[in-house]
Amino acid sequence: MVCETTTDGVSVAPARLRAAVRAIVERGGSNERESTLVAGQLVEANLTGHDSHGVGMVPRYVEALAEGGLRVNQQLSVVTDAGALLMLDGNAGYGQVMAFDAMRLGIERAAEHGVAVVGLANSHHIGRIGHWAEQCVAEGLVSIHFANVIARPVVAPFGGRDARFVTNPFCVGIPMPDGEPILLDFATSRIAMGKVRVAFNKGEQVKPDTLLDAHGEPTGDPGALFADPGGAILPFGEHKGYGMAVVCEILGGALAGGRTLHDRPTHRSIINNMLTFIVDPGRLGTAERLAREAMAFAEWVRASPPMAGVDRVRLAGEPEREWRAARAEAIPIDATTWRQIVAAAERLGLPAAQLESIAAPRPLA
């Protein structure tokens, strides 16, 4: 029986959601490894509270597949191999595979040389960047990531009135002795584009001073971003976030072997380029100091008396771990997003009843 989606949406157990996404991706022509990596990373984004980068991306991927801008079952091409320096091309393949394999190679080189610099160009959407920092942290390595996005521009420059680049994320992963890393991962825009999409699908407004409409005027309507002509998201921190976006565009794009955004693409594909620095603290000779000083600093910062309305001071990475605990049994998906996922599955020949049999969604109260 097909689940009756309420106006609030559905909830799906993580394992079943992974199986459902895997089934959709397989219908698109992907092999088992690819479909497993794609489904795992997308559901992980939902588990960490980042619905903007989660399973709601599936309909966009299906559109990109239909256009030919996303190619299945691709492998990395090695463009430059200079020991600790690697330049890789993702051949417009699924970013969940390209970034995973790029980080795997970078981790191997960091183990050999103590440091690795990895440029990943021309990969389809690599999703939540923190996922790749976590891959490095799991091996005891520090990583720094600059990424840009080749897609329809959605972010305005500081002082500008229309969109000229995309959300250009920045990420740092730092292993900690207690096993809970510091994981800084953010878009250089006020909010990620996917969060605007989530607000739009839920029929919610965004916070003030977040969006501009097509005329360059402030608006709280997320639909303004998806209109034709569209509006723009503002950079975070005014000139500071804008400056970081520029750095991510040039380093994550051009230095990584890809391109920068200087036109307005009409395709539905999302091409990411990423420049990653990976450092082995042990080889650097500072592992013990890093562990000691990082923990002392963390304890000092957390001891700050919280402001009114805040229960305690947190460090980067803690909110995601709290979301994982809260969503361990079920992940909520708004009604519009769930309908879009079902429609995407049907477009690839996977009937709605079969998808829902796999996912076993339950109506949200």
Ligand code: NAD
Contents of the next structure:
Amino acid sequence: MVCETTTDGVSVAPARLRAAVRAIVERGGSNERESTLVAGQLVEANLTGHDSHGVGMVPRYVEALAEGGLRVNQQLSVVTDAGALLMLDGNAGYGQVMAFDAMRLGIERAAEHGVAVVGLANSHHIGRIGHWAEQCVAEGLVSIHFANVIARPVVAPFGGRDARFVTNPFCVGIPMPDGEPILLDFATSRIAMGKVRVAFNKGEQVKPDTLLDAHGEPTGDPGALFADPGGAILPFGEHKGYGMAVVCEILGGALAGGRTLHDRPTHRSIINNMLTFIVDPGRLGTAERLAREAMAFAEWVRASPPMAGVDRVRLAGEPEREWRAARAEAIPIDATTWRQIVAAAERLGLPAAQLESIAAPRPLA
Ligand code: NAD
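Switch from the form predicted on its own, shown above, to the form predicted together with the named molecule and output its structure.
So here's everything in the complex, that chain up top.
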């Protein structure tokens, strides 16, 4: 099912890629814990096939550092602490630290109360949301995440011609007794913005029903999103996906203690707000039922005869596990993205030769 399309670029072993990103983030002033968490989550995104949220984000983070929209070595501030209810502020710190610590606190509260509602406001980019569901699932907990994004609008409302919000992700993690969780994790736009960037960097077109140009007309050219004035991505699922995007904006933004998008920020930082519900099925008394029924349902659904061109029916979370297996030894990075990463390192005073000796990139076959 998974297949690589990049042919021009480099291939880097996951451990070396982690070390290279750690070195760049450290040069940006981060302490060891922060650079390890940032590198770990970005490389995990590549490992799960989501290059859009992987190491290709590093150049944007470096720009945000320079502009002051991303602040190093921040800690969560507790805004409200009411037992199962926690409202936290990420102080524009690295999302990889803020979301990790927010989930850690939420998991502790769910252990105590059976449930936790965690608002995380004003964090810098928290990357692949599935990573945070995996943190909860690893403790046997169900989690539901609504997030919004405060950055330049790139998604049009259903029926609209221009961009009014961002790619507002939604995610649910459900632990399964076979250890392979259901992990639903997607942007509410037809494709994630990072996937537009990846297509742009690779010089590829996207499907024609995905984007609008600056005049609100359909286009397959990812460059439309990088032009000035820019175009827009359409929401997924027509009015239904658009409705989910609105719910993510208002719950993930405002109910979580952050804000919604109602202007056009000019800086390059990406602020995420996220509302997370964490539930302990054991405390609800339904853990055994959940395990039995979810497995029976999964088996039933997977038994559906596949359509032409499909090898088998999958459940959410399976493609990411397949990517993880396919990329365990080497992660491909397209040439443009690699050049941008090297330039970002140099901007922070880490010479290209030093970065390349850490990463040991090999040309893609
Ligand atoms: P996507 O379109 O690849 O969809 C991924 C989801 O669909 C996963 O749950 C996957 O398991 C499931 N899936 C894929 N193929 C399947 C199949 N054949 N059968 C069953 N399920 C299948 O994801 P996306 O919309 O491109 O989002 C990519 C990533 O971007 C996500 O991890 C998301 O959290 C992240 N994101 C983050 C932000 C942010 O601001 N931090 C914003 C948008 C997106």
